[in-house]
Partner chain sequence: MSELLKAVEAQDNPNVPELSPGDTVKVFLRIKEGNNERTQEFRGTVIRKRGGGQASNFTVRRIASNGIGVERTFLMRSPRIEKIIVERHAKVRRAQLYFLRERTGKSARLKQKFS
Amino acid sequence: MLKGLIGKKVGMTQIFDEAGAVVPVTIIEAGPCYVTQVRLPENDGYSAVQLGFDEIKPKRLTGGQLGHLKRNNLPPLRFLREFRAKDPEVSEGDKLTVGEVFSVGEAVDVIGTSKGKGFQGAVKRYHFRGGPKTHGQSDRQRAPGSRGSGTTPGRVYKGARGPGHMGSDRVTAQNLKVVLVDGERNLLGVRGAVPGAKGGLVLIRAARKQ
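Will you show this chain by itself, using the form predicted on its own?
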């Protein structure tokens, strides 16, 4: 069975384990997802499964997108994402639910887009210490400091840490333990935080580093 689903981050809460300890939990609305395409090495050069999630009005999609889904009599779906899988054991048109795919105690990786922070300075973006607060300085407290040497190379190397756009990056939270599976309401609870804001799209797959 394919170990992967598309979902939306609902928010965070907490539950109590058997020992009475508080466990921070992120709730994800996972699925139901439809298998929109199965990619095979002989046809596409690699093995993968394309899943669709979130039913919408047909007018929200292009004709090509609708035609792609109508091949397998599937409803209009907002999001299509691929999961690499050698033996997925699924067929085009199948419907996958969270109760079938995941179970309590499993380890999963959750992929999402981190919150956008806009243009930020080096102190917030890369945790620079900043300049001294004493000895006469008046405007260097949150400055990044020297960017490099003078004549040689006479420029700033690419990739040097400094001010710039922060956030809106693809982030993977690894090895999160599944603590809740609610098949009736399509809810999945994982221990800890996952990337992104409430309502953000996330991909859930089996953990690679267990």
Contents of the next structure:
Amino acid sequence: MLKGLIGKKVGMTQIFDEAGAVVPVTIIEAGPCYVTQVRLPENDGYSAVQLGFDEIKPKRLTGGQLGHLKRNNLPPLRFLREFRAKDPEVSEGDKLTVGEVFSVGEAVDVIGTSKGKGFQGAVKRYHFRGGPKTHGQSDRQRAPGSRGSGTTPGRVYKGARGPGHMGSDRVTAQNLKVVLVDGERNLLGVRGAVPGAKGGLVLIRAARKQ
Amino acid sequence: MSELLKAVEAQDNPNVPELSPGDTVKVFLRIKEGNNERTQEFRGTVIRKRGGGQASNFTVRRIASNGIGVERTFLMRSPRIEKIIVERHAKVRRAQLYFLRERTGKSARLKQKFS
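One more: the block was the form predicted on its own; return the form predicted together with its partner chain.
Full complex below, order starting with the chain above.
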């Protein structure tokens, strides 16, 4: 069975485990997802499964998108994402729900888009130390300092860390423990935080590094 | 807050009665030691209550041996709380009784309120 789902971050809360201890959890509305396409090495050069999530009105999609879904008689779906899988054991048109895919105790990776922070300085973005606060300094407290060398090479190397746009990156939170599966409401609870804002799209897959 | 979040959160523990600051209470707490489960008592004065839904809690202060004050905070919805007995209500004029921390002996008493 393919270990992957698309979901939406609902938010964080805390729950009690069997021993009565408090566990911090992120609740994800995961699935139901539909298998919209199975990619095979013969046809596509690699093997993967394309899943679709979030039913919407047909008029929100273009004709091509509708046609792609129509092939397997699927409803209009807002999001399509691929999951790499050697032998997925699913076929096109299948419906996947949290209850079938994940169980309590498993480790998963959750991929999301981090919250956008805008244009940020080097102190916030890369944890630079900034300048001295005393000894007659002015306007230096959060300055990045030198970015490169001297006359040789006479330029700043590409990729040098400095101020710039921060956030809105694809971030993977690895090895999160599944603490809650609610098949009825399509809810998945993982221990700890998950990248992104509430309502953000997240991909959930079995943990890669176990 | 999202209805979906509320759906997975624990409900109020039915064993926790209405508490107010100044109450003298006995809290019976289930403790797990290895495979054994036993009940531990903690008797003292409620010095504060805090809201926050799932994280709502209250703090009980008691004077242990040698006059050392011990405070313990319990989660309102904790399933570990077996029962709470309210022994006495007190007449207090504030919500947080932090002034009790500086007091010992006779001056740390609270006037009883009969309802």
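Residue numbers count along the first chain shown, from 1. Quick caveat: nothing in here was measured; it's all calculated off a predicted structure. Residues that one form lacks are left out of the comparison. Rigid core: the largest C-alpha set superposing within 1.5 Å between the two forms.
- Core superposition gives G20 a CA displacement of 2.9 Å between the two forms.
- When the two forms are overlaid on the core, a lone consecutive residue run of 3+ whose CA positions all differ by 2 Å or more between the two forms maps to 17 to 21.
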